[in-house]
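The data below hold one chain only, encoded as structure tokens and taken in the form predicted on its own.
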Amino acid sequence: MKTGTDSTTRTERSARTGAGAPAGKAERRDRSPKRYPRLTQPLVRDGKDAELRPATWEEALTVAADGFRRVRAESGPDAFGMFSCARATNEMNYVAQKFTRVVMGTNNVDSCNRTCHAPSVAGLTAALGSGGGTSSYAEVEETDLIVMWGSNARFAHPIFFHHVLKGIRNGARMYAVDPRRTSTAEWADSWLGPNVGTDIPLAHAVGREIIHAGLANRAFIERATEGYEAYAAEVEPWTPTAAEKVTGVPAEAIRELAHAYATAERAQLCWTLGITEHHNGTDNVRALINLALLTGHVGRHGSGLQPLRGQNNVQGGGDMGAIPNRLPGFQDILTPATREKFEAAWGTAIQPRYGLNLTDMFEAMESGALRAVYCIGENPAQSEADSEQAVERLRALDHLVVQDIFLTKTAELADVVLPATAAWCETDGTTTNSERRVQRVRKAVHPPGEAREDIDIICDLAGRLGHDWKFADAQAVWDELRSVSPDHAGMTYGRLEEHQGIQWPCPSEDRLEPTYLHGRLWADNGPDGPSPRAVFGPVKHDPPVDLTDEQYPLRLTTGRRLDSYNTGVQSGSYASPLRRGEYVELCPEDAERYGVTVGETVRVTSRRGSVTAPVWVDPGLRPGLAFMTMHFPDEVDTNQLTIEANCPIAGTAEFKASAIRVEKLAAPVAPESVRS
């Protein structure tokens, strides 16, 4: 397989990929994942060594509240942490973060956004002042150039990819930048395959080429940005030839991408976890934003930056303040006037400092500083990097309360389990997608058994801890949010229904804002330019932490498949003709080198653990690169292999770059996970 770039046509690529795909007996293999039972009644545990047993709501809520009260009294408010839910409604996230700040008195609230797009929020905020994607989905249909960087959107974001396909049909060219020649790359005009962890050298080389070719938008740079000179100096050593030696992408392909992006009238730069799930994820994001600032591809219709969120309400959870550094409406906790506004509205004092993020909270469990966790709709026991370490830390908590719809692996560790509703069909509310569009969610069916609304459960706990909250319904929560968040003030439930969703910012009930952000960068702002200006980030290349060597010669990268979702708790309960279970995917050359064939079980080992998994051969991989997912942790716990090397700015772990070895087994072994 040729690495680095591919200039063949879409038709040729599709045919070749189809001819090279493995087929036959392994594809038909029946490997149904574990099915998790739906929770229908509360559960409690009578001591750490006891089993969970059924309980009444009264007993379960009393035990849950007593545990939180005891830990707060003994160790203070910061011994508590809230894991909120990126799949639940905005209204639930608003009440969850309010519980954390008002009832428990801490800012320790976060969600699984920490394991995916926290670097996007940090990078966009630092460069542009706002953590949301800058364009709408419809603009992708009307743009001239689409760059999919570190994103197999066809599998991971199939709804968004429909808009991409419409854009291609309308004449847009697409470049795919990904170490794997993915299903998304099959639709691209050109594929660039950098080595894992070399996105910054590649982006810098593209930027340098734009500058040296005289294609930088100097008028935009001078009027609307700052920090250009430092950026230009940082990228200067990265000639296309120098970048080729590090990235593996041919210099001519780098020049082609640079000229195509800079000369396009309108261009969309899209990314996902291939950019963010690195120990330097925020720097990766800044490297891509720099290209948009260099060319003026931001702040106008058809040109923008699109971080594609991985769950239905990752954007909304952060917008609602379920993150440790922002209050609802993405308002900074460190701003005194902001705190005063919320303190007046909520009748409480808010700590004038950032709380712990998800990564920090797990480290605080290790030290004993964090003793109690309220986990709503998250499964960190299987979703965290180095999963066995995560389980050990959760076990060490004094008090763990899990509120979920399934008895997940995390729920199995809890002292109290509270059965909740499925946000997409059993409750009312709203969610916010990757284009910042707030949409209504409506209850269609009743929850099973004794399961209750998330908001009702949280309010019941708040009442037992001295805060008598009464929300008549989800709309009452939303209206309270609107009263404290200027970005949402104009979004009544009636207007959301009338317009089939509204993008933020929406400060007034009298009008709708443009579909894109940061139009100020192009407006006539007088001699001083826009305020604030966009800021270049002169970031440096920093290779993956987990280095390959003779003992661990393969680079493992992880990702999603079309048929499954995250840790498989939800998607495992239904059949899919596409599902084939977990495999370690190798290129044909590596499979031949190790003497293994499709379906043969091998041992996969990193510096943190070992698993056994069957082999799949993917011609879209290059020699030295392996691929696995996190969808089947009960079958093959991939996160025993991944490394907890975290981005120091965003706290996101380096799921995309682990060093492994693959060993052929002497005798057949059923796939299972073992600790080395």
The other form holds:
Amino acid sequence: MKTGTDSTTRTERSARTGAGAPAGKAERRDRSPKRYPRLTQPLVRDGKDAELRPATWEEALTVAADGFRRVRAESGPDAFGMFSCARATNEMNYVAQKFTRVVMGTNNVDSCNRTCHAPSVAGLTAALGSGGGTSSYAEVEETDLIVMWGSNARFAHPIFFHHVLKGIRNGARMYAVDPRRTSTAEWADSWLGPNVGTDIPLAHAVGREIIHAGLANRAFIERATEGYEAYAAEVEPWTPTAAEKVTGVPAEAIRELAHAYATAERAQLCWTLGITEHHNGTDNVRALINLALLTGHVGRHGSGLQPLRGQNNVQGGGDMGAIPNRLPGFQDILTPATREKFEAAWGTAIQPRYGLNLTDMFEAMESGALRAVYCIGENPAQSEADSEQAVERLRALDHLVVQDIFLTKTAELADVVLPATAAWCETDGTTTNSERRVQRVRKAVHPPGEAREDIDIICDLAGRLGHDWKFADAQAVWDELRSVSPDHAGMTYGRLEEHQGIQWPCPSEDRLEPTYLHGRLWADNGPDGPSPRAVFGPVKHDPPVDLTDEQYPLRLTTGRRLDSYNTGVQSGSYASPLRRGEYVELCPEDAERYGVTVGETVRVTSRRGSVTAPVWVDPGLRPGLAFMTMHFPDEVDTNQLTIEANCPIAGTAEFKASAIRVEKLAAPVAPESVRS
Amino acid sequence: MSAVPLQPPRRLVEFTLDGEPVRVPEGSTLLDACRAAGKDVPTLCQGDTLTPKNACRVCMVEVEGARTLAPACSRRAEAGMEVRTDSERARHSRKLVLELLASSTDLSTTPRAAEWIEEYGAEPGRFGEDAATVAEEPKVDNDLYVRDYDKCILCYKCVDACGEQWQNTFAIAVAGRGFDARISTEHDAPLTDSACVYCGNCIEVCPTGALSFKTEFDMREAGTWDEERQTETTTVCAYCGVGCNLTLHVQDNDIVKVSSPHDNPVTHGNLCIKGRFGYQHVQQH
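Provide the structure of the form predicted in complex with its partner chain, given the form predicted on its own shown above.
The complete assembly is shown below, putting the previous chain first.
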């Protein structure tokens, strides 16, 4: 075995215990689970200054519906916005977007997929015509080369990484590209550690090397792609040496990756938020897709592009049309025939233009254009970049209805709070995973108190607003979706059960499609080639918006830990022996430079805010690079530091690149955040 | 040239099982063939997601012409074999193995053990009161799961699941020799000082309950664990986008244990710490 198992064990252990880190007095912190009480009854607020108080369902739904009706009457349908839920079922997302489009009459519907993988969807759609990952987990086990780019799957997607490990054990080589030498990188044949925000120069240099070494797949490029000439011209200046200067990755390592990727018979290119959470996330995704088009590593068994989604139903939410530019089945709103189909099915008129995405909606709150929000299962008050600004904007709304299982920070700002069910164990339905597999979610426990299923609540509100919807159960919703979405048409609940989930596209009940997408690129299509062809994206390097300078010399990047998840509402509730709370992680050299030790509380300041956090030392970091997570916002509100610099195409914020400084504190302070 | 060969389609091999002709795909084990033919051959160490380890010796069958009995879990079917699962020799072997296992370890939470002991007429008590046992207190060193080596039959499945066959964390291995052999962390440290990442994939494959959820352990201690009252519902994990299938074991509307279907194409029975243990947020108490 070429990858030393002992070293992996050792590193994973040191990543948790800090072994090998400089000794320091670690402050004792409460690591016991934090339980948020479930919401068990509706809450309403009598006027903006009043407290939330318990209410009956009848009263709460009336107040909620009246607010939506009033805002629509005063300011039109586009003053309404829906935050749908990437954590809920496909069925709920279908009903939520239908509520938005049919009951309220706007396309302003989005979800937190905006804060993570919207660039993957946008990039894959632009290049290949479909927003899904092109291959399947099992193909990673049967490939020759795996590139993990901006992805610490060992921690963030542990069971996907099992498939990677099978691939490695089967003989595949693995390359890890990440500014941090992560536990994923420990399994790599080679680790390339680019400076944060230099993925495009690195990818371009790999592409240029492939072209200059004569390893580009000319036949595939000519037959199945377009835009090659412009791409080749764009990458031409990025010699490995030029890229080394910008990325910090040795030219020789760039050449090695280029040759390995281009000469592999089959290769999988996988990425996560290290690629997408940048102000130019979609361009980053295009830069990676270009490499697959250059070498023909897409559209075949074992060769593909695999974005790893961060939430259980990020893929499905978009597939169900809970995004401002697509109708269910990922069908474009701008296509007249598509709109006509849905208008006939739903008996309504659909606006022939895209709605506002989550980022636009937050900006429209500030300008007053967006006045009412129906927020289902999302916590943007804590999960948005620059969270303080997000809270101010939510406060400015006339009418905020939050439907959730907890009283989140967002729910605390609401006019009406509706207690809902935990989709994954208290309802029936489906979710769609990162390999496009639609799988059955089943009700295992009864919800607490008066909590009700999301779909029931939405339908009750729709009824009060003049739309009498009757869905007998989740399956009835699914069957309606199947009737309007060709990609899902063949997925009956019975077949989903029989096959343990089915990957889209599944247009027919009679057969299953291949597990990979875009086989058309390799099929015999006659003289005109496949339709549509795959399109190169001649994207340009654009460094992070938040520049480091003398005042803010450190680059802060963010990520996920193995036992934790997002803002910690879910993952904080069980007794994880791995939990150690939030730290600002530095490399040993920087810790020495600032004269700080493990456990010592320091002030961390960006151009937007300031927090205090204890220091952790991680030898997987390098000088100038710091790391934090957003798992413990009540302890350290990391998103006060992050920048709301958004990708203009997908709207995703640059969580991965903030400029900060770390200062030693004169006297010890409590670990609560200190506002600047 | 591809470095990783794809599997060619498998041919069928024909042999005789308890006098009846059977056909199974090439590469199948005798145990696979027995199960396909509806024969109930007992086994403890065989794992449907793991490479056979031949550790427990409960599944021995007689192969015509062979000097010794063969473990059905790992012996591959060959054309023309004559296999007997129920011969006197095979039954006697199973009886003795069950007696040895049951006299030295606590099989009280091993599914079907009592049934097999009765079926084969095993008498574990015949070695006397002073038969050697492990005699160890359960190790409770974290809030997620318990290791009770009184119940361990040293089948190695947990070691394989933690090691190169699935998790590749290598937190546990076998320490010691002979009767003193134990599954152990490095230097017998508590799990909290080991490489363990609490995926619980060892619990998933443990055949005897030596490894168990702390919830199950506590409920058994309190006498409230009641599988008759439990439902098992398979759903999809609520954390990342990989889409792992979880089977929720629910008693009185509380999730008391989480397992994962072994034949699932996403998980193959494996989960991470969040999927297996991170369900508390929906519980009311």
